[in-house]
Every structure is written in C-alpha cells, then in structure tokens.
Amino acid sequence: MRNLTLLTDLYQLTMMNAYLETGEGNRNCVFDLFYRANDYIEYAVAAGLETAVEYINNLKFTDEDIEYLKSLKLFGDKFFAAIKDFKFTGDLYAVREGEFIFPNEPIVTVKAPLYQAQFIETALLNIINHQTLIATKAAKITHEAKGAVMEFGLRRAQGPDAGVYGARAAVIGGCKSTSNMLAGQKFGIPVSGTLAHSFIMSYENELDAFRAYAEIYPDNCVLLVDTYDTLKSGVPNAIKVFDELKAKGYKPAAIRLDSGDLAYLSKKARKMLDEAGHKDVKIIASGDIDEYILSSLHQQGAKIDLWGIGTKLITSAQNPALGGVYKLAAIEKNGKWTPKIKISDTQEKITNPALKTVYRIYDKDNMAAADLICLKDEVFDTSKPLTIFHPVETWKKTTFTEYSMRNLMVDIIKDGKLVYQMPSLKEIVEYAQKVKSEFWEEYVRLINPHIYKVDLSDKLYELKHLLINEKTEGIYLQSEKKERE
C-alpha cells in the first residue's frame, strides 16, 4: 500500500500540534466511528477494515513530508519530533468487514493516545466511509437483483481508488464478479465482461461483428444485441450465430440488453429465442440499473438471468455518502477515565460516551432481534430475562426470555501491534452471508422495511443522560450567573 499518511485534513494536524505544546497529547483517549440515521440507509454492511489497517500499520513520515510540513510554518519542534518516528501505538476494536450494523453502533472504536487519534480521523473516515457505502449499496441492489450481479463501475467511479475498493466492497455487498481487472488481480475477484457497441459498430455489420466475436470466444459467447435495433435486427442476428455454434458443438452463452424497456425486451427475446431452441441462453441486461428499477422489472415480469450494474452502484447515486463521522467519547488524565460527550439540538446528534461495545441478540429461533449497545466491561446473564427499551421512546419495551447474545466488536489492534487474523475476501463474502441469512425479510425489504431495535444498555443509558444533565444544568448555571453580573 502506497504511503497515505498526509491523506488528511489539515486541523487534525493542528489540533495535534497544540495537543503536543500543551503536554495533553499523550493522555490515552476514546473515538468511535459510526454513521447516523438518514433516508436511504436503514442498514450497512461493514467494509474497509483491512484497507484501514493496513493504512495504520503503514503510517510513516517521510523526509519529503516532513520537509513539506515545516514550509507551512504551523508546527512546533514538539510536533517534529513526534512524527519523526511515528508509529500508531494504540488499541483498535472493531466489527467484523461484512458485518450489519445500524446507525449510531461503533463501527471502529480507537483507544490510543490523544495525538495519534486525533491524527487517524480523516483517513479512518475516507476509507470506511466509502467502502461501507458501496458495499450497503451492493446489498440492496444484489437482494432485489434475484440473480447474479457483476460489478461494472469503474468508468464510471469517482477515481481510481474508488473504482478498485469499491469493486471490493460490491463483493462483500454480494456481488459476484467485478469488470476491473485491476481489482480483481489485487483482491482476487472474479472478473467478468462482454463486448462494446464499438465492436459490433466496427464491422460493416452486425452478423460479421457476431460471427467474429463467437470465432474468438466460442465457449462462452455472449452478443451485444441491441446496438441498432433490438428484436429487429439484434436477436435474429444472435440466434443464427448460435445456431452456427451449436451446430459445431459449443453451447452459447447469453445475450446483453443495454438499453430501451428491459422489461419489454426481455419479454420478448426470452421468447424468441426459446422457440428458436435456445432456452439455455441466458439473458444480461445493464444500464443505469439500481435497486428501484430492479424492483420494478420483476413485478413487470422482465425475463433477465444476470445484471451489469456499474453507475448507480459505484456511486450509490441516490445516496452517495454514508454520513460516518468519528467522536471523542471518553478521556484519561492521571490514571482516571472521564467519559465524554456530544450535546446538540438535534436528538440525533446526541452522542454515546465511554468506551462501548454491541451485543446483537437472537431470538429462540436463532433470527437477529435487537442490539444492545452498552458499556465494554458490561456482563449479561442470557440464563435471567432481558428487557431492552427504545433510547429516545422510553416507554417502548422489549423482554427476552430465550435468547442468546454475540458480540459484534473484535480486538484488532493491540498496543500498536496487529492481534486480528484478517480473513480473504472470499471468507469476508461468506461471512456476510452468513449475517445476512440472520435477519428475517422484513427488516431488509426495500420499501418501508421494518424498523431493527438498537438500543442502550441500562448502565449506557444512565451515564448518558447523568452526563447531558450534568452539561446543560452547568450550561444554565454560568447563563444564570452571567445574567446577575
């Protein structure tokens, strides 16, 4: 992995600066990264924790930064030697790449010193953001899909990288192959691909363009067809060059649809080609594809086998940022934590203090029922009923008798040094599936689906509000006071 440690933004480096001058950047500190609720993602699937790590493990200042650094003339001699051998010497819990999660759940959670945390943000933030986005993403659109998905973004993602780890994070999400050979040399990843309308365009006309394409890729032949007219000219053309391959023994493989009424077209050359004997050919439709259209195609009966899904999925183009930020929640100083926390108007922005953990329970049925965010060191007796109430409305209460608990956080770092055995790719996949297959329907349905229970553990709930009456009453105390003066 190449050098990313300047792959920040430049407050963190100040606020690390004036943390060192003031001899407070050594004290060990809490951060948790999670995401908040909006409109579009009720769940996510965890992706980036190994192109996180590896950011970690590979942070080192060069001459060139360094050199770079002191022309800004911002940083004291404190903040130089500090980095000079910089290496991160915290602590990094997790959950698992693959994993669901819900808003306001730690994704990743640091404990380290003041400095070094601070300094992590921005990168933490980029890399989880964005591979746990296009990974949710992947999931929606490879549930509603009913069929395999290939992941065909990278012309259209916003970068290089964003074309290469969001081709990853599709596969945790649940596609099953990628177009980007560059993923899949570095990550292993099936790669698939058909042809362009450039090609068939190339040809005086369109059966010399199949026949051509079929001569040279004679076992697994899929056509273009609908570069000048569908069902017209397409499909016919298709069918007799299909002919011509089954007549010298090979079995054809699909055609591509890439535009007009998916639905329509399919219909209709699912139907041509089955009376022409070709029932085993498979149908691909791509084009401006996501999980809305998906959904809509199969109530109109579209005859489509497999998908290219490339712009909408590489982009989450309806949403296309997950929202994860990345707050300070509790902090040492001589030995003692001091929980902190974020207090807002807006109820959504309320933080969660001290150093946490998520339990998910199960039900008798082994089906995921709620989770239980709480304290790290909180212990739960699954032998004795367990009543969890909703963090905002109170009165909302749920008591499990048969039930059994899983953490969902994992040791990945610590004290500097790697703990976790990172999985391949193809086990995360399999993990996510696994996950998946734990929720019942209704909870991961694309319309109105069924709200998950996330709540706060009693001790978790306590601290929390005895901390934000703590802040406002001293808030009204020094207004009050101000106002006598």
Contents of the next structure:
Number of protein chains: 2
Amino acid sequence: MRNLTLLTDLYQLTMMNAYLETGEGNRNCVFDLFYRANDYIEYAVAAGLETAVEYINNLKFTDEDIEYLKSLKLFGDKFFAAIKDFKFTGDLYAVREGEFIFPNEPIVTVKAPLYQAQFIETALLNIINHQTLIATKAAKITHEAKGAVMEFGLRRAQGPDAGVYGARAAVIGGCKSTSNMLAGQKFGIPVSGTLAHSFIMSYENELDAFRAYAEIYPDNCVLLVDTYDTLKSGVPNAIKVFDELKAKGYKPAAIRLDSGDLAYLSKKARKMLDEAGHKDVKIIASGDIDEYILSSLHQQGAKIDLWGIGTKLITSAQNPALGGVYKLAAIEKNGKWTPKIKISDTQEKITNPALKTVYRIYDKDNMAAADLICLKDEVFDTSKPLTIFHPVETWKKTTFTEYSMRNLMVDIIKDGKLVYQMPSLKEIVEYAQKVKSEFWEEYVRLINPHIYKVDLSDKLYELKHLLINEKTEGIYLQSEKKERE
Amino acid sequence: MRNLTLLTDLYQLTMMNAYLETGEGNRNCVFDLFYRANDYIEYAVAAGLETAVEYINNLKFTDEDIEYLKSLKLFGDKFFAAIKDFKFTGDLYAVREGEFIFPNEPIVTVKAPLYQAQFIETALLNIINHQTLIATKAAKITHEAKGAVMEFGLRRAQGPDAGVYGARAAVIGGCKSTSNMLAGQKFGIPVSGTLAHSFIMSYENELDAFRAYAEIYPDNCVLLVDTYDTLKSGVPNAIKVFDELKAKGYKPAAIRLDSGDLAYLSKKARKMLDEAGHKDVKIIASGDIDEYILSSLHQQGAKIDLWGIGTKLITSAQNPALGGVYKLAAIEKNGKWTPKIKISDTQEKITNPALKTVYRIYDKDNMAAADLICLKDEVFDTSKPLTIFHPVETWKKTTFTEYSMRNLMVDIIKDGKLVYQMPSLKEIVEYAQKVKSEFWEEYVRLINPHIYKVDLSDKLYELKHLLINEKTEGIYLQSEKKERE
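Right, and the form predicted in complex with another copy of the chain of this protein, after the form predicted on its own?
All chains and molecules follow, beginning with the one already shown.
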C-alpha cells in the first residue's frame, strides 16, 4: 500500500500542533467512529478495516512531507519532534468486516494519545465510510438480485481507489465477481466480463463479430445482443452462433442484455432461446440497475439469471456517503478518565460517552433480536432475564429470558501492535453470509424494513443522562449569569 | 503516479485478445469519450486530462501482472506478445481542463490501433468521469456561493483518490482551497482548516479551548462555535477571546458555524460580533451544504462570508456519476476508414460517427452562442453567414453573421508522444474562469437554465443520417428475410 500519511485534513495537524504546544497532546483519549441513522441505511455492512490497519501500519512522514509541512509555517518544534518517527502507539477496537451494524454503534474505537487519535481521524473516516457504504449497497442489491451479481462499475467509480476498494467492499456485501482486473489481482476476487458494443461494431456486421468471439472463447461464449436490435438481430444471430458452437461440441454460455425494457426483452429472448434448444444458455442483464429496479423486474417475471451492476452500486448512487463521524468519548488527565459528550438539539445526534462495546442479543432460535451498546467492561449474566429499553422512547421495553449475547467488537491493535489475525477476503465473505443469515427477512427487506432495536445498557444510559444534565445546566447557568452581569 | 496498468475491465482484455487472435487488433480506430444529457448536468467542466495522460505514459505490464494474466488461462500468445513492452502509439485529442462542455461533445478522442484504444477505455472513463463530475459540481456550488469556497470533503470521499483528485477537480471548478493535505502537497493547492468539536471537548470548557487555540494561532484564529450552544455559549466565548486577542494587538479571523439554522444563526452571530466591535471577523459556514442550500441561504439574507463544503461536493451527492461513455466512431481497414454508429431507440443516444472536433461560436460581444460538432477536417469561413440547426428538431435554425469560432479540441498525444505543454493547475484555474466568463448567466443559473445550443455541421448531420438509414434498413431487411425463409 502506498504512503497515505498526509491523507488528512489541515485542521487535524493544527489541532495536533495546539495539543502538543499546550502540553495536552499525550493525554489518552477515546474516539468512536460510527454512522447516524438516515433514510437510506437501516443497517450497514462493516468494511474497510483491513485497509485502515494497513494505513496505520504504514504511517511515515517522509522528508518531503516534513519539508512541505515546514513550508506552511503553521507548526512548532514539538509538532515536528512528534511526527519524526511517528508511530501509532494506542489501541484500536473494531467490529469485524462483514458485520451487520446499526446507527450509533461504534464500528471502530480508537484509544490513544490525543494527538495521534486526532491525526488518524480523516483517513479512518475516508476508508471506513467508503468501504462500508459500498458493502452496504452491495448487500441491498444482492439481497434483491436472487441470481449472482457481478460488479461492473470501475468506469463510473469516483477515481481508481473507488473502483478497486469498492470492488472489494462489493464482494463483502455479496457480489460474486468483479470486472476490475486490479481488484482481481490485489484481492483475489474472481473476475468476469463479456464484450462491448465497440467489439460488435468493429466487425462488418453482428454475426461476424459473434463468430469471431465464439471462435476465441468457445467454452465461455457470452454474446452482447443489443448493439443493433435485440430481438430482430442480436438474439437470432446469437442463436445461429450457439447452434454452430453446439454442433462443434461446445456448450454456449449466455447472452447479455444492456438496454431497453429488460423485463420484456428477457422474456422474449428466453422464449427464443428455449425454442431453439438453448435452455441452458443464461441471460445476463446490465444497465443502470439497482435494488429497486431488481425488485420491479422480478415482479414483472423477468427471466434473468445473472446481473452485471455498475454505476449505482459502485457509487451507492442514491446515497453516496455513509456519513460516518468520529467523536470524542472520553479523555484522561493524570490517570483520571472523564467521559465526554457532544450535545445537539436533535436527541439522536447526542453522542454516547465513555469506552464502549456492543453486544448482539440472540433469541432462542439464534436469530439476532437486538443490540445493546454498553460500557466496555460491563458483564452480563445471561442466565438471568435481561430487560432493554429504547434510548429515547424509554417506555418501549423488551425482556429476554432465553437468549445469548455476543460481543461484536474485537481487539485489533494493542499498544500499537497488531493483535488480530486479519482474515482472508474469502473468510470475510463467509463471515458476512453467516451474519446475514442471523437476521430475519423483516429487517433487510427493501420496503419499510422493521427497525432493529439498538438500545443502551442501564449504566451507559445513566452516564449519558448525567452528562447531558451537567452540560445543559452549565450552558444555561453560564448564560443566565451573563444576563445578570 | 503509481502503476495503474491493470485498472481495466476483464472484457477489455478478452476483446483485445480476440482482436489480436483474429488479426484485427492493429486496425486503426477512433473512439470518443463524451457524456449524455441528464437532468443534473446541463453543462460540465472538463477535468482529469493531466491524470489521464500520466496514466497512459505510465502504462507497463509488470512481471506480476503478466503472471496474474497467465493464471486466468484466457489469453493467447499474441496477447502476451502485445503487452510485453506495451506502449500507446496512437493519437489523443482533448478539450482543455477547465473547458465548458456539453452533452455529446467529445471530451477526449482516441485514434489508435484497436487493441490499444480498447484497452485504455476503462481507466480513461474512470479518470475523466470522476474529475469532470467533481469540477462540474464545484462550478455549480461556487456559482451560488458568492464568497470563497473551501473544499472540506476528504472524510466522505469515496476512497483516498476520490479525496485527492476530487480536491484538484474542485479547484478547477472554482474552489479556493482544500482541507486535504495530500492534495495540497501534490498539486500545490492552498490548504485551509479550522478546528473540530473534539478539540473543544478535550478541554475543561469551551472558553479554555478557545484560549488555547488563540494562543497558538493568534494571527489566524478561527473558532468553531456550535459545540455546546452557538448563541448562548459559542459566540459569547469567541467574542471574549477575540477581545483578548485584540487587546494584545492581533486581528481575530473568523467564527465557524457547523450546525443548526445557518440563516438565523449567522444573522444573530453577525449582530453580536458587530456590536462587540468585531466587524472584520468573518463568518464561515459548513455542514451538508450544496448549491440549493446556498441559494436558499442567500435568499434568507444569511450573513456568511466563506463556505466549507464537504460531502455534497466531493461525492456530487445528487448525481454521483457523470455517466461518460466511450464509443467507436470510425475504423480503418487496409487504409480505408469506415465511420461507425451505435443505433438506439432513443434518438439522443445514437452516436456521432467519424473523427470529429467541436467549434464554439462566439457572437459579436465575444460571448458563447452555440457549439458545433463537425468533422475534424472541416473548414469554416467566418466572413460568411453560418446557419446551424437543432440535430433532432431540425426546423429550429439560427444564423450568425458577425461571429467568430474556436476549435475546442487540442492535440495532446501524436503517435504516442506528448505534444501538448501541460498547463499548471494555476493556469488551468485561470483558463476555467475565462471560459466561464464567456457564458451568459442564463446558461449557468441554478433553476431552469437556458439550454445551450449544440448542433451538428451539415456534413456530420448528413453522414450520420446516411449511416442510420443504412443500419436500420439492414436490420429490417435481415429480419424480413428471416420471416420469408
């Protein structure tokens, strides 16, 4: 991985400088990275941890970096002393890649000296926000697709990284392959592809183009049939070439539809293929598809076996940012920790204080029933009933009697050292499938999904409300005092 | 720039292999990269050419790449012979970065051996699509902003490249600075930033935090005032610190609002600052702003001097893909060129054949009046009147008498060699500003902009319609023939 040390915002560095100059830089602190509820993301699929850890392990200010920073005349000696041989010395906790996560749950928690934790904020957000966004979109799309989904978005991705890491995230979210060779090489993802209109157009006519391609790839002959006219030209010519392949003992693979009314065309094409004796030939569809179009096509009885999905997957078109944030949850001074909270007029935007973790509560069928955000050191006795309540509408309570609990967060880095065995992408994909199988369809369906319960433990709830009262009283006292003055 | 040789789709390689195996690979061809009309992009600001040229100049299949490609067992000897010491040997024409461009106009035209032109398609699209998208969004945002816009989106960008190249594109589109240090270093973009909520929260109280920051940055003291309560706590504390700075002879810089009702809060804060004698202190606003919110805030009389714009700019949130395509326009065989066309049921989606260029027609006030897509070798005599007509609604005609014309496309690469002096980013920004000044407000306004005329030359129109008739007759003849059989 290339050096991304300067992949940060200027203000992280000016704050770092101010912390170090005022002697606050080495205080330990806790930051949580999490996303907030929005209309598009009821659940998210965590992704990006591997890239984030690589980023942290590769941090190094080069001589050129230092020269550039000096040229800005914004930083003092303590700052340059701290970045010389900079090394992350803190702890990092995170949920596994492929984990289902919900609003306000920490995806990553950093416990480190203030100047370090602040410094890595931007890149962590950039990486986790992006990959989690695309894994989530892929999960939604593959949930509706039924057939296998191939990720085809590189040409519309927001730059090279968006294509490469987006392909990885798409696979974590459930895609089976990518068209992206660099992602295939880098992450061992199966690569797939067919042929383009330009190939067809470069030959005298469609039939010549099909024959040329079939000659080279007789064992995996996928023909794009919409260059001129799908039903009048493309499918009949494909059938001709498939007949020829069959006569030579090959098994023709598929046709691809890339435009027009996919429901209508796929049904017609299926009928034509079947009548010509090509019942085994698959139909691949592509062209501006997302989860809503998939659902609509299935309702219309479209006969499509495989999907190539590009733009809307690789950009998460409807909602192109996860909106993850990174918020201070606690800070230490002289060995004493103080929990911290960010107040907001919107109750949902008030942060959760202190070093925390998340437990998933499973019912007796081992299906996910609710998540509980709690203090990191809390212990639960699952032999006793557990009552949880909604963090805002507190009268909404649920009591579990037969249940089990699983801590979602694992130790990734301790005192700057990697303590987690990074799983392979294959293992991550298997893990993601297992996690998804623990959720009832009601929670993941496209339209009006059931809202999954994410509650706070009694202890965390109490601490949070203590701090809210402290902070808000503080403000009003201060302002009343001012008015009296 | 890192090696992005494998940043391509599998099908580019399988097609390349098929071309080479069937002896078609070395035929010369012409491909145009352009975007199609959509609801969000009435005009676009071209960007990404520098990155695209770097990509082409750095193409090199490494031993690992070749090993990976061999492992797929999809490619033959001719393919591996062609990629060993691969070098782009063709021509590349393009509009300059910062140019205003319209649907269907070539942004980049590639004239090269078929296997090369096909191979570079995906990366060219990835780079030009992304950077043009963000430059365009930035142009729309800066047009509405009035005050200077700082690009703050790195944390929400779709991966590292999206942040870094997105910052560059944002500056071409009109942003004045970026928070992104890597972009600042790489492209010499001015960097800007303030401080975060976590900084405020890490101190005992807001006032202590403000004082700590003011001590370190007395000359450039920007204070974030919404951590606890903007009007009751943030602004009064900022005024206190600004008073102290002033007393020491410093000039306080600005406050930043990052949440809440920006129109209301900015007016109140402005009044409080003015009454406290801080008329020169600027107000910066940030927080989920785009061109529509800017327009609305100005209508409400918001008192905001500078803007920090993140998510919606760096992802082009409303429309996160330009949708640029790369289409075959001509192909050569034995020295004879054949123009090519892609037919579609939607007339606007039918491509323009042959090697082309674009002229911009200026009226006697030197303002842009229309664009004309024409054959590359067409010559116009501007001493004679010029009549142009709408390419679909052909009765819509315009005649120019006093006018001038400018060819928008320049030669970038000839026979594989760079023949264009790449301008610096500063020069590109100046060029972009000049181009923008040639367009009446009617064309760039936010609501219902006037549609700019993009017509075809008589020669191109005739050629296109000749090919349409040929192709469609061909299909119907073929299908009628089939029915008769």
